[in-house]
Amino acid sequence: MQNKIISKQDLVSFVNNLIKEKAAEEIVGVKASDGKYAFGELANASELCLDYDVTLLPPKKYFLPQKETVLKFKLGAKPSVEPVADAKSIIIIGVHPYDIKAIELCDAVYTSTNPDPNYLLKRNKATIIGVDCLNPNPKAFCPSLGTAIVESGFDLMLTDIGDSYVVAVGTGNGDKLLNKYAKTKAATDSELAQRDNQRRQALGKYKVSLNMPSSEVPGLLEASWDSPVFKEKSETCLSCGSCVMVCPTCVCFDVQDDIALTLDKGERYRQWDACMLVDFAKVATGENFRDDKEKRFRHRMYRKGMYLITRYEKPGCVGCGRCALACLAQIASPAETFNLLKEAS
């Protein structure tokens, strides 16, 4: 893999240059507000914030819109369907490498069995340049999952040393676009040492962790579905979704279908759904197989402890922290429940 230098000063040339050459029909970037991060499309490089904790929402709502049609139809005597994917490039700036994890995982859901025409239209049109997290969250706990640093995934990785970048070059069309765009020269062994050095450092930061190898984790659950743990987390669940919501590896949506008032018309859409909300696991006839708190939080651990990583061979939780963060109870963090139930077992 190459590794080149970009200046701060460069750098902010080389995004500038992205949106006044239009290298996509859409560059994005994390941006902040009231001391919050969030991923919107940049009007220039001013506005891109590098050096962030985390983003209110994953970087997926790109390639997975919290809403979207996927159909519309005509009714009456001569009924017609058309199917809607609509996609244009993008480049999305400042993803954290847990971020790119989760994202590795989303392409397995929506490549494998029945892959999604949707999804990967949009992702096969996007650029992902990653920046390494050097300041986590107070929830987050990425190290125990391997989800802190990753070696690929992106077309280019930034981490910061200082006056300057290390830019990692993932694939050629990361190469190419700072061919075209950025003024960059090689790394030293110096420069790739300061980098790894930055990188140590940050994993010293993180102030959450699991008390087990990841390895175990799965074993844990599988060991622990009557363990009290479960309703005593749950007890005081708002039931609110709010940690679901924000999570970048949850993958569940739910399709509706929505008829004009003419009745000759209609579409349908698809919206994001998860395990968390009351109705998720209701079906036509009215039972619902996960009706209470208990069930609905312990059904959540066990899909990013155990179901996922089974599944996909993929975490099934990336440790950013954005459940914890969101959640009003408390109670969301999986490495919290995880710690419990070892130390219960």
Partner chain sequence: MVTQLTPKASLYLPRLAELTRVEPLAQKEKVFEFRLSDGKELGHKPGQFVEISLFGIGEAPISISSSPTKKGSFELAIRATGNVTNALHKLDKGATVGIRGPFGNGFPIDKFKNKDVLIVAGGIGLFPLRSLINYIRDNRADFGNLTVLFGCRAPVERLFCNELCTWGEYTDMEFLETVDTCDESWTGNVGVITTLFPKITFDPSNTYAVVVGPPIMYRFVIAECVKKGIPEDQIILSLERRMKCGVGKCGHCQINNVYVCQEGPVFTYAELKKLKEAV
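Can you return the structure of this protein in the form predicted in complex with its partner chain rather than the form predicted on its own?
Shown below: the chain alone.
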């Protein structure tokens, strides 16, 4: 992989060039507000914050929006219907490695079988500029999952080495952007050593870790179905769904129709849904296949630690810690549950 160096000042110019020259229809990045971070549209490079711990919502929202129209229809004696799938070209700046891993999982879900037109259209128009996470949040456990550092899945990847960033060039598209909009120079061996050192130091800052190799988690879960841990842990669950709503690897949705006030037309939209909500698996006969919080809690843990991995051969949890930060009951972290299961095994 090609590695370049961009000074911090030149990075500001690069981002401002992207914005001014409209390198894409939308330029978004991580912005700070009230001590929290969120991806949002950038009007100026000064809004961009590249040294952050975690964003409230993952960048998944650009490919799988919280609410998205998939069909438009006209009602009446002769109804008609058409698909809706639109996408703007977008450059997303400041994506952490674990979120890049999560996007790779979403790609697998949405493109491996029955490719999803709405997802793919957006995804194929996106450029990802990553940044290494040097100050992880207290609930993150990426190193245990191998998601703290990535070698692919980005167009460009930045690592802060003080006065400048090392830029790893992941794709031809990333290379073109740099050539056109940025002033860079080749990275020296000592600068690359500095980067590796920065990354190594960051690995030491994580406060949570798995007490086993992540490759053991699926087998551990396989053997733990009847473990009392799920009941004990889920006792205080509020079934609020927050852990799912903030998760970068949660991909499920609900579908609803809306009719315009004029009653002659409407649209069908999909929106994020959560398997931790009570009615998620309820069918019309009233039967609910995961009718108590223990079953829903266990289902989520199995999805994160086993189902997604065996189905898509990608980690189903990337260890970002968002769920643990969002959970009022303080029970949502998969690391905690997996560790308890391991201790009990």
